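As a starting point, one isolated chain is supplied in structure tokens, in the form predicted on its own.
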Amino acid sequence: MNLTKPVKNMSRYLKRLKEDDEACREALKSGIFLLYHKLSPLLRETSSGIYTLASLKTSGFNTTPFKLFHYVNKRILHMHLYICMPISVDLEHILEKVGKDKHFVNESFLLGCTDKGEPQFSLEVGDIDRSALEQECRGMFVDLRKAFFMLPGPESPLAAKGQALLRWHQTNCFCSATGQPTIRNQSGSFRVCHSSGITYYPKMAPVVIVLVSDGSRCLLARQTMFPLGMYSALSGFCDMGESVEETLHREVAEEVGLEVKNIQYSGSQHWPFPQSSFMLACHATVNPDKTQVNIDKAELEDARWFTYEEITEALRKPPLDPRREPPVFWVPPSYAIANQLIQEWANQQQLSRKLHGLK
């Protein structure tokens, strides 16, 4: 039996919510919230070992669904309470048992809503004693470069979404022009200087991210950063004033030395790291006959041209547990927008193959 009450134009709620302070709060009473300990989201293991982002709710929604079933049939509320508990904590009940006021919640940042129309939550509660959160909320706190590797992959978006906003928050507490506090608004869909007028919204960094191909390889690179064994596509950042093209042969002449042409747009992505990046993917191609790669030892530890047979053993083989020792070369996981150029690359080389009547 489903009790939420359908949003028949999610955008303009959405909008209604970041907007209208009584709104929002309204909503927190019937609200989804993500937990964040230090920018680490919460995780809950699932009975097929499964890992998920831990969704907790307030007393608010669960208290008029509750006395409906109980006006309906005793056993069945008691059945709804078995079932649902285990997954849907009430956020309140935990807040003050690890000795935090219940109205902490009003400090969360609205995310959206899911399809059912329930507004989501982000709340960063690293203050609070982990250890102790963990065992009421039964799960666990993960750096979300791990959790990334846990999660499936339609969670991961969100995940990431939840912790850029808590960064962008913890680092906009004062105004750049008068060194004054800024002030949120409910949602936290900005800050304000009310010394200087100044509104301040959460901003992205513009970012290109590119796969190379001669025609038969791709070019792939690692940062010392990197896990072990792990090749992505070249990426950077856009200098002011650039455009997308632009930053893009100027990346790749600085890493790898090399001249692109034929720049074909493949899509977007929100990327949290190193803070909030905005990814541009696109693929481009270079001459056959110029192909030396000249690396940028500051910004790569190594880049090479890899075939088709490599990448296609890659794809299907991807790291899925970190605790594991990860294959001697491996490429981004699914999630990474760098993962979709690879495979693009590698879906046209197949189908180039199979025109040309190769295997």
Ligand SMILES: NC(=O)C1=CN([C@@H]2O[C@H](COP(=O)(O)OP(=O)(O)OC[C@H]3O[C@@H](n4cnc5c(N)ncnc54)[C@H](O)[C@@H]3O)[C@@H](O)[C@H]2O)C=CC1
Given for the second form:
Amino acid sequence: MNLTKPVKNMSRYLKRLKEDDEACREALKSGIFLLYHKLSPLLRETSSGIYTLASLKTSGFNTTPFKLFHYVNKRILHMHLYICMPISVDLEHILEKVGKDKHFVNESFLLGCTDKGEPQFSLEVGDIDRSALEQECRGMFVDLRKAFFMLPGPESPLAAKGQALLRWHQTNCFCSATGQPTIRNQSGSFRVCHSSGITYYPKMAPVVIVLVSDGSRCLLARQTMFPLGMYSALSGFCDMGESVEETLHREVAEEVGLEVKNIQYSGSQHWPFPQSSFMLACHATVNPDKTQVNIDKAELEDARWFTYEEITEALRKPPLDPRREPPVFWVPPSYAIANQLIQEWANQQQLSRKLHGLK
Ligand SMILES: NC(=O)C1=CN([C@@H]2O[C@H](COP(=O)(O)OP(=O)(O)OC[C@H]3O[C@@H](n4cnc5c(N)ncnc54)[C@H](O)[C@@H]3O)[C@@H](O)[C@H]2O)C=CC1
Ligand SMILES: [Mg+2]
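Starting from the form predicted on its own shown above, please give the structure in the form predicted in complex with the ligand.
First the chain shown before, then all remaining chains and molecules of the complex.
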């Protein structure tokens, strides 16, 4: 069975790998592996100075994305050209060199599939000497928060998913009912306690994130732990049994003392921080004559209404460069769903301004 051939029905194929241990072990032989050291993903710098997730193979060939830059409307678009480059050493060989048995790859977890049908896995190598491995793999392990700023857009969610799955398995090795070890299936889609019969599945914590508008301004807030100058949309974890709408009303009332209406769903995103959050993004409005914020100082450092002009200027700013001073006011980068909400709000404002003959 050649598992690297393009697969017509990717979802069915992945379902099979998730559920069938034998098929998953077979897929490992032709898989692509993302390595993590203490949950930090392995990145590689390409010849053009761009960072990418280092993907290793067991078959002696390595897929390396090469990127071209393209300017459209003053925005940089990354264009990926995937080419197959033979590498002198493969993952099994590397693992052997750093003292690991080649069967160590069986400890990987299934992440998904490339669009060419190649199965992707994440593997934690935390007990291996970090610098020896970095040297062998010609890459470096980078903290995920930092990696998010370095990786091209489409690679960040994959890096996040890989970390989330590894973290979940690391923290669910024992059954909370019996204290007995839990055993994973080959793909890592669940763990079972054979003593109690309980099956544990990887979990995400639902979080509602909402951009509140008063019609001409939007409300952004910052927590003390945010990077200097960054303001984001309001957010909060769902309590047990709550609907998205209930969480949204409660969080806005708790954090800024406002009453919202006209809730509109925008989109969702898996977010690896603080553990594994499932962000549900919405827009909502307040009555324009009831906009006085009453900040809960235990949760937020500040919350302010921002004008269309302030928002469009913040959106125009280039991605944050960690080597430079952060700007006085900036919004979360494009890989965060908060940015999508802010962008949508700005587009909506632009449209209604045009309709009213404003600039
Ligand atoms: N991707 C994005 O665009 C954004 C993502 N976020 C994420 O949303 C998360 C939640 O937003 P916050 O305003 O901080 O939530 P929040 O307003 O509910 O406050 C956090 C507090 O809630 C409690 N809590 C309840 N359930 C929890 C759980 N399952 N895990 C952790 N803490 C829990 C803890 O006491 C914690 O200190 C943040 O940690 C952040 O990573 C926040 C803004 C933007
Ligand atoms: Mg909050």
